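We begin with a single chain expressed as structure tokens, specifically the form predicted on its own.
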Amino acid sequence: MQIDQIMQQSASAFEAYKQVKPAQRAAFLEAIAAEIEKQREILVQTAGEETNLPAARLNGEITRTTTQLQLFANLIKEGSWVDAVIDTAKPDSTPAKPDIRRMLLPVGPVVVFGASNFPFAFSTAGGDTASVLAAGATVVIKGHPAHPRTSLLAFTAMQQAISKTNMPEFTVQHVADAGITLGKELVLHPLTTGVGFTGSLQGGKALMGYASQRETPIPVFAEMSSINPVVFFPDALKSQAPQLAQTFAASITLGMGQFCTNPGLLIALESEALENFLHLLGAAIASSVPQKMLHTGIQQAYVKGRAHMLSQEAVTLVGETEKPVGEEAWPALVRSTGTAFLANQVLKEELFGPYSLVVTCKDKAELIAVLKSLKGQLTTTVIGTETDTAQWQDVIALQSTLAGRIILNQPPTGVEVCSAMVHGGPFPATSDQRFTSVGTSAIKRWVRPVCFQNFPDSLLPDALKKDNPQGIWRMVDNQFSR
């Protein structure tokens, strides 16, 4: 089929669909939810044969898919999340002020680029799918081509949610492609409104290059590169080092290293503590049982990417696992000095798979400036006693600024499914670290805000009407009202 006429259905569907109700709406993601859920045992099984991902990853996967369902149904439920505001008229001012509504819409059909290392979260019906519908968009799927079968079976839960709620026909719609030209006409397509990515920082950029390249430019939020600076303090070192070796190891082995949140980075300042904290954890690392990545494509690219940062200048290996066998990884533990790191900048560039450098710093200053020279991350992490914390509140202060989420004396790996979270942060991580990939706000990058002047009732959308039969909440005159 071609481009033009799955975009022409979508923005077709578009028209049809923006005008469901909330209710209706919420109703459609839970369906689907429930329709991915009927259908667990045949995707566990799918996406095994195609990702090499245990079985209990991708259940748990499968319930994060459906959790974002729901979570996204309560959402719009609720309602306040439309920001509606009503400032009703004076006409006895001077001038006569009029009456201002404004809420937030969806813009149009959305496309939606599914992720290699999550065939069921970030993909097909992920969470940027999930808000995208929430939001009252349509959305053109492009399925990854490292799980199609996978991609494919989820999709058609989704069109089994649409026959039970009634949706319009082509609200959802999927398409697949090994290449890059597909990808790049759905971008480039003039009714695309926006796109959603998660994958490598070359793949984000060459989204973001089309949409830039269009008559009128669109937003592309793209997840693409992020190592995950870890701190770790001097008391936490000298008091918790075989706790947080067994901690570190387990997170950086976790899936194999396969995380946008995996610890691609540990800083420290020099010392007997950090010595005996990277001999416990690269003995950790070493003691770790290798599983197949991905795919062939993804475990050459990592020993590749591997054997070229331990070729770099002052970088040592501190502890490794047995060569792999096969597509399984090869989990390493390497080190190199503030200086060698500052003067590198090969070194602060991502390696997707079980892979951290720990960098040693002389001292504060050497410190703050590898901090200072790192790009966007999604997330930094506090490893420190009550002690550490007050001493350091600069370092950590500094950390803030690198990141959408700091964490404190927990491993990064993990993104919890909840309104709080977010889960982007400054370029590379993002596209825009205004918003999140992950939590109820990630909404808010399928909607603009539209004003309504002198609009009777009649014509309003219903969360702006004055008795408001949706019951949703919103601000009117500066005072929360339903």
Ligand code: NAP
Given for the second form:
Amino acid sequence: MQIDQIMQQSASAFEAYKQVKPAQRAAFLEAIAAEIEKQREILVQTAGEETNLPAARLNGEITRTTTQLQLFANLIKEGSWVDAVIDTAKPDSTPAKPDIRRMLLPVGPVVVFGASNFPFAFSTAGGDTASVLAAGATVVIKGHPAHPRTSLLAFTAMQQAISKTNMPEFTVQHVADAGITLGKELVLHPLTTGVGFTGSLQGGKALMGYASQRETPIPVFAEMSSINPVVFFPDALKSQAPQLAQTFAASITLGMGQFCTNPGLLIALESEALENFLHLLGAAIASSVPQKMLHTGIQQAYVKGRAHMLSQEAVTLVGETEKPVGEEAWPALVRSTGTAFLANQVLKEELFGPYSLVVTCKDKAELIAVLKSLKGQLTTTVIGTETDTAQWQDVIALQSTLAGRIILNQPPTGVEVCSAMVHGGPFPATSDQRFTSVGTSAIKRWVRPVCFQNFPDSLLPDALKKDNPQGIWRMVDNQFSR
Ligand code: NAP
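To complete the pair, please output the form predicted together with this ligand; the form predicted on its own was given just before.
Let us now look at the entire complex, which starts with that chain.
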């Protein structure tokens, strides 16, 4: 089918879907979750065949997907997320002040690119799609070519939910392509109003490029590249080395490192305690089990990138698993110095996979210079005792400028889906650091503020009517009330 026809259908469906009341929209999201739950077994089996991910991980991801849908359903049932603000008229003031009422309204058809590393939670019925549908926008999903059958099954479950809840037929559409042609056409199509993407820096930048070339530019919310720096402070290294080595070996190798929050850069001051920690961490990495990566392209990129990193000046191996005979990727921990890191851009790049680089700094000034040389990140982590956090406040403050999420004494892998989560960060972590792609605030990517001036109740959306039929929290004449 032609992309033009798909986008025309999406635009017509949007005209109807944006009128659907929040309670019905919520029921639709809940129906998608129920249909996915019904298909759990076949979804897990198919995704396992297509991605090499184990059943336990895939089951967990399905639960995350249905939980996300429920979270957005609850958000729109409650309703206050529309950020309603009412400034009532003051006819007696000079000059007379008109009645002005503002809320967030959906933008229009959105294109979502499925991610390779999350066949469920960041793909077809994943967080991007759930947030678009919750906002009242329609969606065209470009399934990821690494798991086409899984994507189609999830889409079929969504179609069941459309028919069971009487939503407009083309509220959700799906295209598949093993090349860039359809994705490019979708972004360039004049009826597309926004794009959601998780993947490579190269891919995200290409989509941003298409969007800016259009006669009417549109936002691309791309989550791309992050090495998630972790700073290990001296007292923690002295007192907690064995636990830290276990925790971080598990985090670096989790899911073969195929997480955007993988801790790819570990930073510390040179010391005996650091050497002891690295000895333990290297040994823990060496004893991990090599596994196949998501697809051949990712596997080849990892193998090539790993060799490229190890060929850099002043980069040495700390620990690795034995090179497998089969197609598995093998985890590696490497090290370098602050001086070498500052002089070499290659070392600052993301290597997607079970790999981490340790940078040893000769003093505090070098550690600060290393942090200042970094680009934007999704996360940054502080590993420190109370003594450390009291002593290193300036470094921790610097870390908080780098990323959307700053973590204390926990590894960065594991992104909780909740209202306060920020999964975003300055470029190149994402294309727009004002937004998150995980958690309920992700809905804000697909809406725009609109104010109604001098409108009677009969012509206003429910959220702005005088009697507040949904009973939501609103700002009325500068006071919150419901
Ligand atoms: P990708 O190459 O960026 O592809 C993601 C999606 O975007 C695919 O559907 C792809 O379509 C599409 N795409 C890419 N470039 C495009 C272009 N120029 N025009 C139109 N569409 C385009 O990511 P991937 O296949 O998932 O993995 C490749 C690498 O991305 C990994 O090795 C890793 O470095 C990185 N990655 C990072 C994250 C993260 O969270 N930071 C997550 C996943 C992957 P086609 O495949 O059909 O061309």
